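The chain that follows stands alone, in the form predicted alone, written as structure tokens.
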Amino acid sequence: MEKRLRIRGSVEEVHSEIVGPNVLEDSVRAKVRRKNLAVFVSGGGSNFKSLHEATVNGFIHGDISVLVTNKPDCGGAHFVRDKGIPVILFPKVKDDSGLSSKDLVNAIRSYKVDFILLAGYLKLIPTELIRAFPRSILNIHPSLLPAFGGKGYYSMKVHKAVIASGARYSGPTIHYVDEEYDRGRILAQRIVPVLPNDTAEELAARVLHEEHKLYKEVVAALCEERIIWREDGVPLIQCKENLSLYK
């Protein structure tokens, strides 16, 4: 059972049904080239096993060509060792192993990638890769932007501030990267509550669980071309269903 959001005006109308084999081939997607993503992982990577196992079973219309890490032993560049995936190590470390920012762009180039996405990378994106894949770079964060963002915001350190402030409300952002940390454009966001006795463990553990179920829906409308750019520079996705909504 999936759950589809449509928008007309204001108004938002959620609905289920259930979803068969062929809802995958559907027209939207007949039209458009299989997408190749490049995925930044830091850590342990769940966002981006997450993301994997959506190109596997036909939800993403893409495939992961190549991931990028700043650390060789972290849990995402191990999971993707017997898969197939060719590693890359940005930046330079002491040791001299690792990429220049310029071999970088060549080499996502040479994966022939369409589009970027950063699943818990934590080091700042080269003004020169961002020069060459323009509004083709995505970040998820763990707060609803631009609150609780920027350096130094990240993983368990977001959520506590959170609930230092008293905030309400959290839940995922997902946005386009520029030059500054979190400080592109959102694409999406989705609430979740923060609660009175919430732990910064508690409502990091809900946020994710959040995250995981949004990034993977973007990224299948990016790879479906259904997202578009208002006059005004705001991104906007369409829904599959009906390309005059939004979601």
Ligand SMILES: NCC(=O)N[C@@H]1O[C@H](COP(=O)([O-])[O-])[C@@H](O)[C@H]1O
Second form
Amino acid sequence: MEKRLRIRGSVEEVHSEIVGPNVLEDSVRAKVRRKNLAVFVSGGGSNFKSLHEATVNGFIHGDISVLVTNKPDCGGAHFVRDKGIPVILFPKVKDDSGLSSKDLVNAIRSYKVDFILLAGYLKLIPTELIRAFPRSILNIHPSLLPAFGGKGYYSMKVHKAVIASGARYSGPTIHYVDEEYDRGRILAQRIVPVLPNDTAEELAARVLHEEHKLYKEVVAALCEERIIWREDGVPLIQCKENLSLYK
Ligand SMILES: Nc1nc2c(c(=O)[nH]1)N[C@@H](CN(C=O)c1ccc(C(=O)N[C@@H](CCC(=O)O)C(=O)O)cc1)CN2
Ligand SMILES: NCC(=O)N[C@@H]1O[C@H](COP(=O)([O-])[O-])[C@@H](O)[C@H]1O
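If the one shown is the form predicted alone, what is the structure of the form predicted together with the ligand?
Okay, now the whole complex, with that chain kicking things off.
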């Protein structure tokens, strides 16, 4: 469901988009259908596990219906083994296991998925899936895009590049996914300091801590239909207090 934005409040009111612990009351949530989520992982899956916990404890008004990975032995795949969440392998690998792009679209549609969340997934999402799920695929990246993003920028490579650049701040970016790596519309960011003696591992841990908090807050807003699109195409998150300002 896409809302167009007509701003009626002051700039301060409108731009006080807050993605804090700001979920809608149950009475309001009752009017919003619970959403089905697909999560794509390649590695340890700490963001996936954090999102899963938030769907179980009610912070996110949705359920994880399917996990997609290119690494069948990754942490995320092991985590779901006893949780009744099916695992799909994508893309196809050498022994011909895994799905084609067309079969991936059909499989995700079969689970009635509303939104697709990339969480440490390291392969290019195909155009077929992007066209099948417009404005419905999010990714979390561990730098302040557009800096330190694109092909070759993933995991520790990102943090090593940030430190080498002398940047004083870093932090996670959540953005919509388009056909290129890390070029889609930015939805949310958080900043953390880069300290003079930081190792890449220390910076990675500081950013990851913010990722876990930010991703579940953004997905909570997504599932409560609190994302709106400004006239110039920039997506914004409505906080509960501002709901009346956006029509
Ligand atoms: N169509 C899109 N697909 C993906 C996006 C996207 O924005 N659009 N985001 C990435 C996630 N990502 C950064 O956030 C990212 C992941 C991987 C790479 C990369 O360079 N990958 C290597 C292969 C790495 C491997 O197989 O181990 C490569 O393509 O050569 C860059 C950015 C997920 N997909
Ligand atoms: N460019 C993509 C990328 O680098 N993603 C990053 O991979 C890590 C996955 O951790 P997790 O598997 O523990 O969630 C996270 O830091 C995420 O931002």
